[in-house]
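As structure tokens, one chain now follows by itself in the form predicted on its own.
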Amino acid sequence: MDVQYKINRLEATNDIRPMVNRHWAELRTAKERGEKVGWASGPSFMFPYAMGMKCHFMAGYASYCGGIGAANEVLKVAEMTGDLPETCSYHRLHMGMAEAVRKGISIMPEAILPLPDLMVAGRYCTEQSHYAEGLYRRMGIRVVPVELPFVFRKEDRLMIRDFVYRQFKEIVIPTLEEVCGKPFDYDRLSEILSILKKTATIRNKCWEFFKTKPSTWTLWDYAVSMAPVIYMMGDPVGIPFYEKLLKELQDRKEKGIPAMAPEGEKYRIYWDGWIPWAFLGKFMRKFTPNGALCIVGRYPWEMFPHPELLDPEHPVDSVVDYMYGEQAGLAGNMAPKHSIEFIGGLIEEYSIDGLVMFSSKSCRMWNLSYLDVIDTLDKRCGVPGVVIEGDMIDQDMVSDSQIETRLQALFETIDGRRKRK
């Protein structure tokens, strides 16, 4: 008789939606209270936060829109007002929302945000510069750009780190002072980092439970729990949330309650790439009946993997070291050569059976050398992988049959290798 797999949902994750709703509601009403509003892409949003601005984070808004079911209608506005469907769905989502505000086009009220007083454009990819350019040219929104290069050679790291540090000190901070009409609040930035350090430290203790066999929670659980450690940073509400989550995971381990019923997962899967925010349920329904559990991924793990290195006494240095420090290395782990080393370590540490590389059709940055990475890791670690094409937000780019076909190929490959052992 076939096993009927299902997910044991975590109680703690029910607390996320009220926190997230409050965050976006406060942002939507900020200008009514006379507050400044900042938008940000890349890991640069803590600087507007430090100045007391209500701040929006590009990927955070996309996940929110996907979660409330507003993405499709907002993307239609973007296409109707001139954005090409081949461009980044995050970019199109924002341009569609901004055009809806400017032209009075009706969309879901919860998806509407006030246009910003300043856009801090931290550029990891070309689409983030297109996004900033679109806001400036079409809306007249002031933009301060920040170049955030990848580190392809370790010997270049210190030079790039200094380049990024100078941009924050010499361009971003003076511009924020001008826009807000007051000196930059280094004390508030330190406070934000102190809260973030505590929040991320507890979060990382939760992350350790992915190593248990069977796992006590899923990557999807973590995905919906990212807000307190990312775009809500500086809000102490994240500390009790992760404490509650940690307690529930500890209880599960002690009582032998797995994330996947009845007895735990059949396949432990590594997930690479963006989280498909508008389709979490769809993807869960493709994995779960097969006993497959996504338990780790490069995208969520990049978010402050070493909170012990955050130094609130030196806040600007600490922000830059998160991206370009010798251990933190966000910008390094994104490069293909370093990603092989990074993912290879995760395969061993988390007992991974297979790799799923989520190739977003509208975000080619993440897809660098996916087939080469799979081939190299298969030869080095003996773990097979597949590429699934889709998108984080755009439903026209997601194919059910393709997902099912490629996942079945992965599971059959894993099964075949197990039989030969």
Second form
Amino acid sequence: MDVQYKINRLEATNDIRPMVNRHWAELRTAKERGEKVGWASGPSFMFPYAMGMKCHFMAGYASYCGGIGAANEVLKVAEMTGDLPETCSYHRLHMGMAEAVRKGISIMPEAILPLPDLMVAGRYCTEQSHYAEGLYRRMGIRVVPVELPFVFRKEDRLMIRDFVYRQFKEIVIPTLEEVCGKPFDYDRLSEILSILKKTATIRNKCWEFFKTKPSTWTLWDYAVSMAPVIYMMGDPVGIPFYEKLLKELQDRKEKGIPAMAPEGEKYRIYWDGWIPWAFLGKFMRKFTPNGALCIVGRYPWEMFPHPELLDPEHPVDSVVDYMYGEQAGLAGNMAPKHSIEFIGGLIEEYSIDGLVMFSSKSCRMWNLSYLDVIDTLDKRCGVPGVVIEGDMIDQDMVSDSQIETRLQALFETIDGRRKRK
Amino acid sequence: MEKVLSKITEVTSDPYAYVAELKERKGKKIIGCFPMHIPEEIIHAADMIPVVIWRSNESVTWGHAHVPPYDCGITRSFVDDAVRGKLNFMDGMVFHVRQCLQVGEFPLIIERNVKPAYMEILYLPPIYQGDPIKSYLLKGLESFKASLEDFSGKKISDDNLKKSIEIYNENSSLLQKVYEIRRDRPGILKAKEVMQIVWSSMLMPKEDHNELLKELLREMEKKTVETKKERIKVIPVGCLCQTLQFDILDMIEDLGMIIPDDDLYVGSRYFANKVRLNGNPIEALADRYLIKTPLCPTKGVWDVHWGDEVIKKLRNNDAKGIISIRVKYCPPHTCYYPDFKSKMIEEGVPEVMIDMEHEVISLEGMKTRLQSFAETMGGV
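Alt. form predicted together with the partner chain, vs. the form predicted on its own above:
First the chain shown before, then all remaining chains and molecules of the complex.
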């Protein structure tokens, strides 16, 4: 008889929704309290935070809208107001929301943010600043853009690091001082990084439980828990949240409770690319009946994976080194050549059986040279992979049958290889 | 004029054969530059021949084993050409990986499958405010120069680089003259011939192209054109880093419209800005890159509206309408387009957008759109 797989849900992750809701509610009401509001893309929101601004984070807002079921109607507003459907869905989401505010179009109230006093437009993905350009053109919103290149060759890292550091020090910080009318608060930035360091250190202990066989939690559990180590950084509530999560994972391990009932996962899957925020349940239902569990991925591992390298005494250097440091070098992992080394490491560390590369039709940021990356990793590590196509939040770009067919092919390939061993 | 145009057609109808033969004939290395912002002058000064990489006319086959169908046409076509070995005559390739996300596809695919002897990556920055941008750009260009010196085994002196800049500037001046004559006498050349003239400049050694242009200009100056007043002047505009199907340009003209100018890369943008000859030549090249106009949506320009620039061009040419040509899956253009369109509506400028795909384009559907566009402007 076929095994009936199902997911054992964690208790601790129930705490995340109220925390996240509070974060966005505080941002929504910031202007009522006379607080300055920022919007930020790329990992640059910590600078407005340090100045006491309430600040949004582009991908964080998209995940929030996806989670509360607001994405579809906001995307429709963007289309109604001129955006073309193939445009990056995060871009469309922001243009749709801003146009809804400007033109008084009704959308879910929780999705409405105050328009910012300043946009810190980190251009990490080359397309990421277009939304800020658009809002500047349409609404005259002040923008401070920052170029944040991916590092394609290791020998270019230092040149780029120096450039990014100078942009933060010479452009972003003085602009924030001007907008806020006070000197930049380096002490607060240090404090934010101290809290982040503690939170991410506990989070890393939780990551260890992905290594156990069977795993005691799923990548989706972690995905919904990421806010405290990214856009909620500096908020101390992340520390007790991850402590509680850690305790629950330890309990599970001691009691032999796997993430996937009845006896754990049949396939341990690496997930690459964005998290499909608006469709977590839908995607889970494609994996779970097959006994497949997503347990690790490049994007979720982007959130300060090396807290030991964070140095609150040198906060600006720390932020820059998070992306461009020799040891962490997040921006290097974005380049396909280096992503191979990174993913190869995760395959070994987490005993991966197969790779699922989630290719977003409206955003190629994580998807560069996917087919060559899969082929290289298959040859190097003996782990097969497939590309599935969809989108982070746009339901019109998700085709169930295509995804199911490809996942089935992956599971059959893994089975075939296991038999031959 | 026919002789010159026939030479240009020969070059552009089979650029693979032309460039391969050029390499043999000149005994020089060929460096393929992925469009649009690579400073070719530095390659020229290293005594190699820079050619701008082009989109093929064939359907993508092997390339789809490396890139998805929702990458733009030139991305897929270039990868397809490369992995099929059609570009093996290129000794080197240069990619500016911060132009758009899709250029980031190339370094791994090319290195892993068909690595040329020389492959260079440029990270040209967007034109943002502040000193860090220019000093970073200068470092990038110096590093590019050093890598070319290393590969060619030839030191690039300031004098050599200035000589190359001079040759390129002359080419720009000559192309500008071609455009001026066309502006005065629209119809003197067909739109597709003009595009071929610019494209051939991207493929030929500039010295040879300059001679060809001088001959062409002599002929053009002699030629008179019957003025057809009923023709409606339109300006094609786009962010495409490739040629468009010549059939589209023919169709525009067959529908009673005429093109006196354009805002296209394989068009007026390629030669719009010359490089100053005084001072440090690398700095002069950086300064040329940092000029905000003609506006390119890949360069992060905030304070100049593309729509305003295009309207200026429209008025300078006494044109009536804008034809936006958008390459399918081109994020920079796609993101900018709603604001461009709004500006056209705000200023009362007739505008139509047509989508261009690499393989399949519905010419019939496009014809209907263009025909009704021409009719709304009172033509045909």
